[in-house]
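The form predicted alone is given below as one chain in structure tokens.
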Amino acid sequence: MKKIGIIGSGVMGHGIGQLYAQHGSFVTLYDVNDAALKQARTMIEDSLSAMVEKEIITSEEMVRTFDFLSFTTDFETAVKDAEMVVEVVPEVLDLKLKVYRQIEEIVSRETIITSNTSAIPLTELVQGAKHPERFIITHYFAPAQIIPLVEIIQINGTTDPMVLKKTQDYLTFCGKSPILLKKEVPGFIANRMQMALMREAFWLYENGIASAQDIDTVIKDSLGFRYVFLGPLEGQDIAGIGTTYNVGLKLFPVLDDTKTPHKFLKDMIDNNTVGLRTRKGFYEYTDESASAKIRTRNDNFLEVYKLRKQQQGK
């Protein structure tokens, strides 16, 4: 796509504007202010440095991704002729329609419209729109840049199956790995593995069954360790469907299966225990810890993007 327009330049914006700029396509980042414009910038210019330490990425291509970038607060810039519109603004209906009706104002016909929302119904979204079919939901997975997963989320008998392959087929020349919900469901379907796990996990914290630091070496160390390459479904055609089955049986019954969230989170919401932005959560953090815990998760974020790249290459 020769050019893509971003509604939003946060924590997703930019490193969804920082991939299509990298896969050369030309990437307009908009916002409210310059002040957060000026931030993406920063983000971007940290991510990209980190790619070119990692030997990922060169100078060279670094440099050459700022030439496919540009920064606006003026909307009509940002989205006049693109091709895609991503919207990447807060998880607020009213506030998703009011952009989709500018963008729709300004754009052609053909231009995709997509969204990164995580928790607002596609059906929801178009309501209103004069061209629903050519609206999609790209979910991609923070720091985007990075993460190769992203979920696409149509509504069938609607969108317009060229929307869908053009989208797939670029997410794809980008490096992603594309996704396709044959039915629209509730938090699609890396959310709602990733709460099943979460529940879980809170209730053996909860019940004091393990710490918060042994809770996490128990994924870090073994189904983490094995899920960067061997999915949960293939797994189990290793591991036996029968085992897992009989397995099954005596823990199904068992697990936590509460309907609401755990209420020791909401106390530690009250009393502003909320992670690295109060410097304490399950952790306590100093401002020096906060931000290594983040260039730590960068880092081997992009260690494990460096070899699946090479085991693809293979």
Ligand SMILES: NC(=O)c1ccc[n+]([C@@H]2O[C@H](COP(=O)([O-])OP(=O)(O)OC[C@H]3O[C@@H](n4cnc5c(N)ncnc54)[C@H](O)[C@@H]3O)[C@@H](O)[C@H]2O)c1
The other form holds:
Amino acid sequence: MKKIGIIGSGVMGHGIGQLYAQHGSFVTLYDVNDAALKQARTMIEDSLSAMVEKEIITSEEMVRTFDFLSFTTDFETAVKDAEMVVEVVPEVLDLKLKVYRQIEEIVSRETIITSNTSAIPLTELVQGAKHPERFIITHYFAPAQIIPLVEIIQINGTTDPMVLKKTQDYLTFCGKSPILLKKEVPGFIANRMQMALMREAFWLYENGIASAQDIDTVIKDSLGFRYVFLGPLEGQDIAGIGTTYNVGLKLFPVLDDTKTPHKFLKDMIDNNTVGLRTRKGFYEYTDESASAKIRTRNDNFLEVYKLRKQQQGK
Ligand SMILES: NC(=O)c1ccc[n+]([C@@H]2O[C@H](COP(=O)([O-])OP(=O)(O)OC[C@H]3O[C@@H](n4cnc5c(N)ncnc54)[C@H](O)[C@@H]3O)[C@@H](O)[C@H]2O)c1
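Output block for the form predicted in complex with the ligand, input the form predicted alone:
What follows is the whole complex; the chain from before opens it.
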């Protein structure tokens, strides 16, 4: 893709823009206010610097990435002549629909429009679209420039097969792992699996089975360790389906199946103990330990990213 417009330069938009610029597309990041663009620029600088420090990219590549990036509060500049426009505005349907109307007024017939929505079905996003066949969901994970997965959702019989192919090819070129959902399903795949795990973690915590720290250790030092390189289904092939079937007969009936988020979560919200932001959540933080938590997370993600790249010979 020669030119890509990113609409919304927040948590996700800046990372997606960085990724595409690192892969040689001219990326224009748009936002409604200058402060958001300044912040996006700083976040990209920090991310690229960390990659240089870890020898994932060279400092020349960092400089070159900025040659491919521009920042604007002028909508037309961002989307005019773009081969792809990526919508990354807040998760509000009416806002997204308004943005699509604006985009479709300016772009050419061939421009692909993608959304990073977490949960809005594509069938709702294309209501009122002039050309619904050019819309596709590309759902990233934060930090978008690092986490490889992108879930792709199209509408069978509506989405142009060329739009799907171009999107898949481009994401693969950018080193991502695009996966295609065969059917639309709420929450797509990763968030469904994540929430199933979270529901059980919350139940274990609420029922005092173990401390927050021990529940976290269980995942980091068992499933998390394994899942970086081995998915749950291929893992079953190694373990043997029979074992899991028998365990399932015993465990499925007693797993948590609550239909609403656990009450203690609402209490935490009401008590303003929502995590790093309020310096208290499942753990307590100081200003220093809160920033250190983010730094360490990013650092560790880059180590895994580097390891995967080495294994893929890139
Ligand atoms: N944060 C995540 O981890 C995550 C992960 C996957 C998907 N998503 C999805 O990505 C989308 C964006 O989420 P985010 O976390 O980046 O949000 P964010 O609030 O960090 O960023 C959104 C940006 O859009 C800008 N904006 C608001 N109205 C706009 C408009 N009319 N035109 C252009 N820009 C506008 C805001 O100023 C802000 O900078 C949402 O649909 C969200 O559900 C988020």
